[in-house]
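Consider the single chain below, provided in structure tokens and representing the form predicted on its own.
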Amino acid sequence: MKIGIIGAGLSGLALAQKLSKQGHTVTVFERDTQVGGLATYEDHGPFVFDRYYHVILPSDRYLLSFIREIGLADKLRWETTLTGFFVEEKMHSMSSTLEFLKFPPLSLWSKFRLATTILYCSRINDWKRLEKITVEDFLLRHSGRTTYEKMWKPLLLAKLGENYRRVSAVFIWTYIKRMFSARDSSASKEQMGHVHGGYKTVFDRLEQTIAAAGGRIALNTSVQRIAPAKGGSGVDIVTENRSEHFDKVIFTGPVNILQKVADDSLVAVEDSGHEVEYLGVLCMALVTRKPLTDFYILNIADRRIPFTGVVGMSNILDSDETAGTHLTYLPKYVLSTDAELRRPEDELQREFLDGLRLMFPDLKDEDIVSSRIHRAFKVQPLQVLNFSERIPKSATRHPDFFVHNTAQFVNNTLNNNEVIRAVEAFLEKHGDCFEPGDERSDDALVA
């Protein structure tokens, strides 16, 4: 069967790889200039790693079964990471319990009332009831004021800019429902995990099987219009150069694309009447002769600090996947709509380097190799309140096409190990129409 998908983002690549290894022949159009998507690789010239930080789980099972299948089990690597706050000028450890006891801005109660916190949210199975409540008065609520500001609030900051304030108590489920399960509770200890030379290693191995099974990665290629085949089954994707038929097409894109280049006769979206609102970030890559810090990450509760997090990414890396240098991100989450991601690159690096150099004042110039500013427009949906409800309905009206994408993800972050679940659903949901001699009579339920 010949198969189209439209994205080469993790999503669509990891359909194509699984399909392919089906024995269908497949081709994946990305309007980029290289693969991957939010996930995608930088050349900083003496090494290539990640554009943007990325880590994973020892609960991240479908990630790596993933990882296994593709023969990449011994190119994971595991190291225990710390995390630190920067607070009142300071910064502190808090990753021990011992550490979290004495952590020095909030009182006995105040950790009692954190804990507790975080043991009430692991037990919710209920998430649909955290929609109507927002993060900030579930917290307040449940850890009170201090534990709330001195805590919580850098964390919100970090990931949610001052969006924070519109976003619902799902979004702190999901993230201690994640990110807690990276605790070793025998040893009381953060463990996490990469593969050896970042993402870039897995998209090659991607690239070399999709290859081998007689596929192709059409880069650079931007579709301009998916239709119904003239005369018969199957799709047509029309790009700038060329029309070609398939029997069946994925489409990964967001929904804004698809609803400009699907013709309506394949896919339905219903409007909800309210506009899904998109995170964007700023992430500063920065290369230095020698560590910025011991933490993996380090949360910031400083409003002077122009990023909301210091992520120390050779704390995990062998030295030799950046040549002897280290690598850190400085990240900043803002709407896909503000000023800030179109701001000029020399304004922006010249204020995340002077926030830099407060919080580590020995920073000198030589210290530094590079220092790139990445942006990317659309990273995920703001989780407001209500927002299983406010995302497009979207249901395909072709046997032959499928659309895939993140904007239904409703109950948790957007995480690699949340795409590879993703992909594994709509494989256990459409694989039946992947078989030969296949017929659909009903529309189906884009995944």
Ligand SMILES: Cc1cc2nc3c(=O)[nH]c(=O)nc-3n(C[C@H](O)[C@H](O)[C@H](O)COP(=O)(O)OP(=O)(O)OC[C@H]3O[C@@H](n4cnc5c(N)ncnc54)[C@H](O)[C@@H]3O)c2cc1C
Contents of the next structure:
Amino acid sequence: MKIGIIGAGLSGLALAQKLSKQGHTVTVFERDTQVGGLATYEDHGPFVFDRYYHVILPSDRYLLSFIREIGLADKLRWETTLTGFFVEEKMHSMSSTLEFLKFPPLSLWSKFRLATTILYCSRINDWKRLEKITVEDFLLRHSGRTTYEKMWKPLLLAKLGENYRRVSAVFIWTYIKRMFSARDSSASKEQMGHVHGGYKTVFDRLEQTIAAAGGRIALNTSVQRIAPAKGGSGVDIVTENRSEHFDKVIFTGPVNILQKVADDSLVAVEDSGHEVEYLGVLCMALVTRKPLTDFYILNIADRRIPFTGVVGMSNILDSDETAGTHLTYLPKYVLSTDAELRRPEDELQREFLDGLRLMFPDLKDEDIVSSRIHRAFKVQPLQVLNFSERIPKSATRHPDFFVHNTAQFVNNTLNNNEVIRAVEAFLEKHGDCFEPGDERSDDALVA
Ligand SMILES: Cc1cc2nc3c(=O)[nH]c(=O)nc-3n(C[C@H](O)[C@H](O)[C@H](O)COP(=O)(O)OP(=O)(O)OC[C@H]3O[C@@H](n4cnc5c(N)ncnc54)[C@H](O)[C@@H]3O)c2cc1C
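Please show me the structure of the same protein in the form predicted together with this ligand, now that we have looked at it in the form predicted on its own.
Expanding to the full complex; the earlier chain stays at the top.
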């Protein structure tokens, strides 16, 4: 069967790899000049790194089994990581139970309330009721004002920017479920993993596997139109240069693009009457000669700092992955419509580096090898109150056209474990529509 897939992010490429393995011939269309979507990479010259910080958690079972399936188990690396808080101009480690008990900005009573909030959240099953209350009200109610201001608010700011005020309590519920699973239960230590060489290693393997199965990835090829084939079965994909016929087509991009490119006879996007707002991110990738911090993540409770967290990526990477230098990310989450996302690079650079010097006064100009601000406009939908009722639901109207995208995640944070879980659920649901050809093993494909 000839299958067309739109989008060469992890969703599109994982689908392509699995369908190739079933014996189908796959073409993936990607408008960008390289694969990877939000998980893509940057070529820095001496080394290649993920454009945005990515880690794997020990509980990411779908992602881990996919990494093993594509033969990259030997590239997995695990590190014990530290989490910190920058509060009242000081760094505090919060990486063990002991440090938690000692955390000076909180009284013992506040710590008790924090611990009970986490325990309470981890036991909630009915996430729907959490959609009705803002995350701020929920945390104030369960943890109290002091704990909220010193612990939760910096964390919300780090993850959502100022938009946290409109987000529902589902956000913190999913966050707690995911992050606390990163803790090793015996030692209460945080473990985080990555694939050696970053997501480029994963994408290289997927590209190799797809090509070995006779598939193709068309880069720099923006899909302009998707329409039912005239006078027969199948679907046509129209790009700037040509129109190509496929037996089946799967779209993996955002819903607003789906609405623009797909013919009405292929899909109905139900108008919920509400516009879905997206979070975007500004993220400085900073390469330095000296390490900046021992923490993997440093949450910030200081209004003077223009970014919302410090991610010490080098604490996870092997030193050969950054040619002996050190990689730190400084993210700032804003609404996709915010003018901040479009500000000139030099202005943002100055502001971010000035903020960084307030936190790390010893940082010298000569320690900085390079700094660059990357921008992603649509990272994930803002999970506002009653979000599950507000997302536009898309229903396909044609037997040969399918939609698979991450905007459909209503009770989960966007991460690659969820992407792979959703890819598997998709194939299980629609498996009958993709009659298998000659099944191929991955070993045979990359040999
Ligand atoms: C700052 C940041 C940090 C993150 N950290 C983590 C982490 O630590 N762990 C984790 O698991 N996940 C993390 N993620 C999330 C992860 O990156 C996403 O889950 C994943 O990349 C989503 O993949 P996708 O294929 O579904 O979507 P995308 O990556 O958005 O891919 C969609 C693709 O479709 C293409 N496309 C769209 N329209 C068209 C068209 N008309 N024609 C052709 N191509 C088109 C796009 O160019 C894009 O390449 C992070 C993301 C960000 C931004």
